[in-house]
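Next up: a single chain in structure tokens, the form predicted on its own.
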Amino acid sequence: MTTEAAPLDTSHDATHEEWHQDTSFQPRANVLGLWLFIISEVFLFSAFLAARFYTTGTDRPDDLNQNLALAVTIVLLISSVSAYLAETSIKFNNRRGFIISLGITLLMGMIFMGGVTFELREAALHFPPETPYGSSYFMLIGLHAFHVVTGLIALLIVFVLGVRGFFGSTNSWGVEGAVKYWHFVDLAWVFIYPTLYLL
């Protein structure tokens, strides 16, 4: 008496080999994460912000160097706009515009970098971290800055794999990850201008 071996079930290896093929949720994974990794340092900035006001009301010493500070801020703002252009020229396959306008920004954030260090020097002397506004002014400018150079960081790293070729029309997550990152550091420093230069 002879027996039909009974059909292998092959449903649950299908399932499991569509799974490992379908990878759509990779990229809403991604931004997912980086939404929410900025959204805690948005909380950490805003602890911050809200401290200076804690210590010392709105009062600021006449010492601020009023026309450096407005300075980096403009030349952050530019840097953010030639982050986008280079976001989107890498999305276009336009490595040439992607090369000169990350080379931009990489440039912009050293020269603002430049100025926060010499303004520091300068406001050690006038309202060092001692005092009431000198406490609020080092902790949040050294909050920023360390966002700046993380920042800087990781568009150096996207701009030597860019150059290599590693990024293109169907693969530009790391540039627009790294983008959004330096747009929320940018976005960062228009609140703390105000709050420690002008109000």
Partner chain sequence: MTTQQQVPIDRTKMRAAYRKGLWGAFWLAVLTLGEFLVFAVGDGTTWGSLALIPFIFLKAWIILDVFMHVKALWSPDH
Second form
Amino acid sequence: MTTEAAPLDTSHDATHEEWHQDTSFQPRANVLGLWLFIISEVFLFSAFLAARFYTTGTDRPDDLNQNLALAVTIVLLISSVSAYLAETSIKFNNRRGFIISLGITLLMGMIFMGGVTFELREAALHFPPETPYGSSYFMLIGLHAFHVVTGLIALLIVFVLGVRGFFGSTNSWGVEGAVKYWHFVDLAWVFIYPTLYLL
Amino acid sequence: MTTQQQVPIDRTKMRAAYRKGLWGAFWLAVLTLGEFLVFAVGDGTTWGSLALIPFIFLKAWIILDVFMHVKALWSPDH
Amino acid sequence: MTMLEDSPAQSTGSTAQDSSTETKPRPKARRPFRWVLRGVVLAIIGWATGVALAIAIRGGSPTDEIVVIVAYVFALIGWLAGVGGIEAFGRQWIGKKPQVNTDPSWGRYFGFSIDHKVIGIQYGVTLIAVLLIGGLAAMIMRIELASPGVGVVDLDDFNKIVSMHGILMVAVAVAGVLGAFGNYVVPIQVGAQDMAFPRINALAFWLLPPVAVGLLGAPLLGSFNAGWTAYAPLSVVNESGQILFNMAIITFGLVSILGAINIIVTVITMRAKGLTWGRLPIFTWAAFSTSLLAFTVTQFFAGALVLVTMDRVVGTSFFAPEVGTSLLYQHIFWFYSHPAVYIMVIPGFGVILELTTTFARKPLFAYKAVVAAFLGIVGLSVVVWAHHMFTSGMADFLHGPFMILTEAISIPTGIIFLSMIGTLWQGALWFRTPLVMAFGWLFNFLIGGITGIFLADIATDIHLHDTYFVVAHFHYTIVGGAIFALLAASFYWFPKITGRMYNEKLGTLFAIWVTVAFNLTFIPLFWAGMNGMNRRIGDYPDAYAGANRFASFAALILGASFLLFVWNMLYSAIRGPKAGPNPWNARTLEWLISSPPPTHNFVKEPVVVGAPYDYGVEGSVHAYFKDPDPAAPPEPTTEDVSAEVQDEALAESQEEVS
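Following the display of the form predicted on its own, present the structure of the form predicted together with its partner chain.
Below, the chain from earlier opens the complete complex, with every other chain and molecule after it.
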């Protein structure tokens, strides 16, 4: 089906005198585009946070599992740090460090997802989605979990490519993008955790 | 972004970058525990809720600055 | 790269000729629909997989809402993979080089092309088609409303048709100018060879057909009758078509966001040498400002619809009357949907100012103030949303501030009006169809703006809320502001896009026809609304019969005018006379290259040296093309180029237009 498809890079034969735009803008464009996407996501999260405060103020049921919440918070924090280490490693061409750190990030991400799933099962017994707080709780946790899953998929792709030696210090945008997105997931949790558990 | 550099690798720079991340992680952990402590002591009170706000924004800023390199957006080197 | 065969030889703008296309045979399309077909097949497979999976896990029937959601998501993924996502994105995820469709024939319009010009045309044609379908819905509504009592459709069907008309037209207004001309024109105006993220641009477009299919397929599940606003709690309890509406509009939000991010990044990072922010063409400024709004607030509409969806399928209770509050929906919804009005009209402002200055042959009046006004509107528009809710029962203390902020937004809008009038003032007006459309726009948007004051004002709004006064008002702003600009832009850039000239007489006739018919349709509705006729209801008391019969009759005339438009566009695109590179003798970059532009827009590097709209200023020049060969004689000075460019462009335009 793809016989007519040509490679994306549009470099022509050298004899052609056509002007080609300098591609030095591309790294900057990538970073800027990702930041704009993250800002856009911030608005989605803030809509849901606003819904939580609008419907229930700062009310909170007593039977939240505080210890588990603190534990998954720490787990997500560890995953974020190791993601940072992975990104730094690949930028300095330390491939071993990169693979190990990224592996830890993936593992921690999965543990986080496991913890959240357990928490949601427990929560459904105490404050089901039909209650006002339950609505906000399930929405916010669900939205965040959705982002965790997409982030994990991105990291998994990066991990597999990394194991196959795809990335290096001059070719690290894939890692950088996925890791930045993962940090955003952590950033969202920084706001969601106190909103649901502590305030 | 700012460190799209070629070989050879600058060992001191690399170590500095690692250290920066670990310090960020340390402060995040401290703030997370502090947050929990404030919650444990001041749960249900207005000041308890208000006292959490600086913790939240400090944590957010550390993630943005240390982990996500937000300042690189303004730096002229790319 | 066989694509290059399609592009005419081109050196500098002034000598660009597109006669070379005549000599070369058009490349033949080979199996042009294979991408779309593969997409449809994979979408159907995806749908079936989703249904099977959801039923296996949860049980139920294929029309259960949770099943529909899962199936929709799978079908969407299948469709995207099929039309070219596997080659463009999937290959990269396994470490291979991505591929895209580079079909040189007309078949490229049916494939995953990353050329922003192809994508612009794809948007334009798709949205004009959606506009016509939405127009048909409007015709049915007006026929039903021609006389009191229940006529051709019953009252519930009427609500569904109103909702369908509303959402289709909102989609056209949001994505019309920005999707079609933002994609086509902005990269050329900034001197770039494509968008910053060409593949994401293509992805954004290919998300659009599922939106149209989702909305138009909703009648299979009972359609949706909650209006385009989808107000809770009705949207939580109505028929399952609402689910397809929600999914389609969330997808549409993604289109909007991805497109907006692309435009912002393109304008920030890819401007040509010398193209400072102060030299940016006004349409690019408009597209940029709009994108600033679109990529942020759009998430709120998606968020509101996600909450509705969750209330329907998971059983959350955000909008349930007993524990939740439907005011929450209105707040979140209007936080998007009021700025959305500006997402619709700011590109319209840009188009109208762009062509006003060209056809008045004068520099744009108060350029900097207009840019400030655009950014002012962007800032203000996110703090005015609750003026839609004066009668909703929200807290009293919110009324005053929202009234004042809403009225404050008429200041930047007024600046844009003044700029247009100041540009026209004592200009050497060149009456072509785009300018005639612009005059229609001026009149309509003036009425729309003035009637808006009565709706922003609490005292009058409480009387006028939910009446036909509101209907007439927002049709004057949205049709008058956005759709008229879309039509004007279609005429203005038609010679650039197709390389051919539309029929001027038919064009002018259409412009006058549509303006007159539009006004005849909606002026009577102001009267009906002031006298208390409710909107969104298929029946009304006999007292309003006269105004409605008149409006219905005029609406049919208005609808008929679009046949003329479509005929003019289609016929001229194939048979129209050659237009030449610069029929309007305009100065922005897109007019300095051949028509239609070559595949990579610029064969030589454009360098910007002056303001874009200094019409009639002695010796001024906006841009010239740099010679690529370093051994060649030094670059000409700006004066030489300007004289050359302007003389030859003028000669050409006189030859081929008049």
